[in-house]
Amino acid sequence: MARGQPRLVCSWGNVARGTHSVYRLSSRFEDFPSLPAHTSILPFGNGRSYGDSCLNVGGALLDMRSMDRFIHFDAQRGTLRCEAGVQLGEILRIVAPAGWLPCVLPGTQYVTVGGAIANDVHGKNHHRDGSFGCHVTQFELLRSNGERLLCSPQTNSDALAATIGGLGLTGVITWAELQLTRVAGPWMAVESVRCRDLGELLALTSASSQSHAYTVAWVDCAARRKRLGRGILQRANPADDGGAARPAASRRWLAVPFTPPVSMLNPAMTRVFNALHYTRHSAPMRSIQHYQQFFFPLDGIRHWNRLYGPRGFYQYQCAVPRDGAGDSIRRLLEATAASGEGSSLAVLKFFGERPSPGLLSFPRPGVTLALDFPNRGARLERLFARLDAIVAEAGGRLYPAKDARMPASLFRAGYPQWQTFSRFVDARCSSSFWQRVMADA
């Protein structure tokens, strides 16, 4: 094990950053790193968490990206075993040609398996298939005392529940086994439908969750009054014919080559884009899309986070209970529109009844709303305080993987099992997020 190398590490939102001693595991057979006294460490995947849950400023990070080996793929049963540093995009390269996909895919393929488990990521099909952790059949957890735990629903199930959604705090996932889902081919039958207001959007999303495997809605956050919550619902099912007569997927990759001196996504530009995007969908649009286009639209722009400029951006993602969800979402959108801050991207999804297996898993039955904002300092903090109050009153929660400023009180209220979880935190593991929300515990 090499000595930790000092490195400045930033989260994907670029609002959280700091110097870390970076260690590396190159094999699942290596031991837990030997650390200086009083130094904590955090497993680090591909750094796609938006806030500080992937950072451990002043401490150490354990870079897992060299642990990228496939161990076994059963093309008949649809099970895959791999090291924790394998990215979902690499899994897709292997399993999609054989007629399989991971059961749950988040909004980017550049997420490691370990990161997907640690954040119990969700996708556009939570209403049917639950979260990523629901389809993890087993994994190995390496603890700082050298202990290796085989975790499954039948063996060390308490450690499994703490580690799924556990933000990397329970130790190091060395390898994991996933159950995949059978598909006819790599193509999706997609329909986009325009909705005039929030009521229509929620009603159509609810109805579509009965008929479609995947649903997601874009919301125009600048719309107000009678147009509040207007948006575009996108719903899809796997194409029945598997796309046999269609050409191979072809995609032009764009890139943002540098960080501009100011954010390119200001409120005025957002209002113009939203109006044009909404107007474009005057009639329902049907298409056949490759899974990469459907699941990972933002991956088509490399380093898109740079568009927000040197101050970075925040994502505010909340989940509110099903009862009263319409009123809660309406109040969140009203506060956002009234603030004039302008969310550059607003996404709404339904969460289903299937329980997430993790003690700190974010998904819960109800509705989730994600809002992206350029970092505009105190003005944005005032809006966040108003949004926090609405979420707390609704009995909701925020997503740690996207958070960089959640108050400790809101975390503890939203995750009532945090005390049970804290008993499983490894003695040498910590993170900037965990230190922030546990500062006065």
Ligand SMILES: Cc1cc2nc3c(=O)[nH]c(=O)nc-3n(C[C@H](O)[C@H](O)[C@H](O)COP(=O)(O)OP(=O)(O)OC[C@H]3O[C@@H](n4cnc5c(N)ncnc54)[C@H](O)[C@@H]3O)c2cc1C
Contents of the next structure:
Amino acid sequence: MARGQPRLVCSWGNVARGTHSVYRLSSRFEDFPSLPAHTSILPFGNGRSYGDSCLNVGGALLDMRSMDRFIHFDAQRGTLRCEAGVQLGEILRIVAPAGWLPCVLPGTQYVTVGGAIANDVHGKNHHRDGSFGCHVTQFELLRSNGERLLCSPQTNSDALAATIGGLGLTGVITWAELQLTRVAGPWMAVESVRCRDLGELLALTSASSQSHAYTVAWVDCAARRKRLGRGILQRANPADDGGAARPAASRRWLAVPFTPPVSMLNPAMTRVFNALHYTRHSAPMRSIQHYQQFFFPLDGIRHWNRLYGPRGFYQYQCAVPRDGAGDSIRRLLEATAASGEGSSLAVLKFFGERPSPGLLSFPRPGVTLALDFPNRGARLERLFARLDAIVAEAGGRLYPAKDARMPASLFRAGYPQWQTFSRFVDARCSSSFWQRVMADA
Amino acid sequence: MRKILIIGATSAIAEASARVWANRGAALYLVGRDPARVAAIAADLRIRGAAIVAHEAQDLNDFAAHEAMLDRAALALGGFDIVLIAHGRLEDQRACEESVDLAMQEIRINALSVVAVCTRIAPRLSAQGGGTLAVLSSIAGDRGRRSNYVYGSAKALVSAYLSGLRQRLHSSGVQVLTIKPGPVDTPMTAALRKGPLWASPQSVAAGIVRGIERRRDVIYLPGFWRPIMWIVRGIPEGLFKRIRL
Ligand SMILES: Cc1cc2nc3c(=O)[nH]c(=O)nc-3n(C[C@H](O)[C@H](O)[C@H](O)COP(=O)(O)OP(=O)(O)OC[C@H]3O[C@@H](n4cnc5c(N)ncnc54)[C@H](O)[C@@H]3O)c2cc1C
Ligand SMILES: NC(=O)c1ccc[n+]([C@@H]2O[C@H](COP(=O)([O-])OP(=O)(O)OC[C@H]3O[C@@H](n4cnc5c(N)ncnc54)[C@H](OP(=O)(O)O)[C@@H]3O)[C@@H](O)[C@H]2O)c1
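Write the structure block of the form predicted in complex with this ligand for the protein whose form predicted alone appears above.
Below: every chain and molecule of the assembly, starting with the one above.
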């Protein structure tokens, strides 16, 4: 009889943490673990969510990482079936040499397939290809009562819609099948263009959505007034000329070996860094990059989250509807700059029209802005309250994958289908996030 | 292309080793008890790059079936470069103290089945004039301890058997590798409380692959167990019997 191992688990932002009883599933043939009465459990991928949506403090976690077998790869049609604990980086190692890539890749390759589905993650190509869940053709859902549901757009489509973006609350995804996309090779033709203000940034991002498969903008958060929203747009298309000598795939060459006693990313430093980064890109820069470097620039530094010190950091990621998006983003940036909190990293992307398949999927047509902040306690929470008000007024929402603090009211306003969703929540599943946003629901 | 037979292929340690070899394009023959799980591992290893993966389901307690199983494996692979033996089980020690049946089963699967299958593998490797026989023993076999001496004594038998077999096969160029891991976080130990000295199946697998490449005789995994067990073995029995280990 397996027993839960008592373990301190924290998520990527290092702000949410706590003791869990950790169970494990090692293969798709295993049963749902039998738990002590009144104990809830949450599937755990690779803990790359920033806040408390991947934690269940005081309860149990179900570690999925050793359930990581490939099941079937059709190199002609580009379909891949694998167990849910397989990480996207492992998939790339297998399918990229055969000329395929997953259709949607988030900013790190160290996420599991189950985690990517449960947060319905997005990449730099959302404007063209939608979210991760759009390319999941089928999966199996194991419920705590032992039931196994094969979910696809044709069968159990209601459970499919609840599970994609379902935050692990509907049961365990044991395996999934993905449709991959053809690529000529591992190279990307990348162009970086500097934009002087928010208007220019939004206009160029919008125009590039037509011409480029991948777009993402870095915003200089310290810039104010006339320069507000200045930044660098990175846009790319797969490069199809092979043959030529190319830079080697980027390797992990740096690591942050331990957590420094204080955050290395304070407001003064980030201001300097942002200004330097902006200046460096005075003329448009073109380059050919390996897909690893292009999709996962942060993976080059292992444990970079430790740079924020023992108090950790928050990411505030919102999505606002297309109509009025420019105005909302301007107000969010103004509030951030005025607070002096200094976001260490600000990233802006466009979300396209393709509907996300999940009831609680985050992406919706419009603009998404993600802001990283070292945890500075109450002061930061005051800024977040101001940002919340702007997002709520715009009819926007926050991303649970990044969240450790959103008020229940903002969650329910942002995800009007939460009541429909809650009917699919497995009787034994829960999370710290869910308890927070469902308090007195 | 290396030709590798893995007995007990559904073991977490064996599977992690098989992935290293699959990655390098080896030909594999997998033997495990649960047909669905062996087949699933075979499919995975094919996708990960193994040149050939054949498999069969076999309860290794059926000693009479070993010969035919080895024939099929030898035919499928065309000989063996490496044979890895990894099956085993860990019963609760208390339960083994209370049940003769359980204690005998524990010895049978962990020790007798290994002797049975090695007895049949040895002449095949010796006739080939080379190859590696790598067997999972354990640090638990280095000295009987009250917490797991039934399991430990089975592993002690395996270690002693392999030491003799190594002498016998030395002149024919066969490597006999005794693998002695410390506690490893696998399904076998799911019921035990984990601590800082525990290893992952991946790190143990890396050590096994390395030990085979370097043609070692006895490896401790991780390596710090070698000095620790040297000390544990050195404790006089009069003192040893008084301590809780
Ligand atoms: C550097 C970095 C960059 C990132 N960039 C992006 C980005 O560009 N776009 C984006 O969308 N996200 C991004 N993220 C967030 C990340 O992609 C998501 O949080 C992702 O879901 C994490 O996957 P994981 O495997 O680590 O799962 P975890 O974080 O461990 O869990 C995530 C959720 O999945 C559930 N879950 C896990 N496995 C299963 C399963 N088998 N069955 C059912 N539920 C399961 C969990 O219960 C939890 O609710 C980024 C994160 C980092 C650290
Ligand atoms: N884990 C440790 O701490 C540790 C430490 C030192 C040494 N070892 C040794 O390492 C080896 C591998 O163990 P592991 O840790 O990888 O554990 P594991 O994953 O539980 O593997 C043990 C395997 O043995 C198989 N097996 C048991 N009885 C069998 C039988 N009668 N016929 C065929 N197969 C049988 C099991 O198959 P089923 O799943 O079908 O039962 C299972 O796949 C074992 O010899 C073990 O003693 C382990």
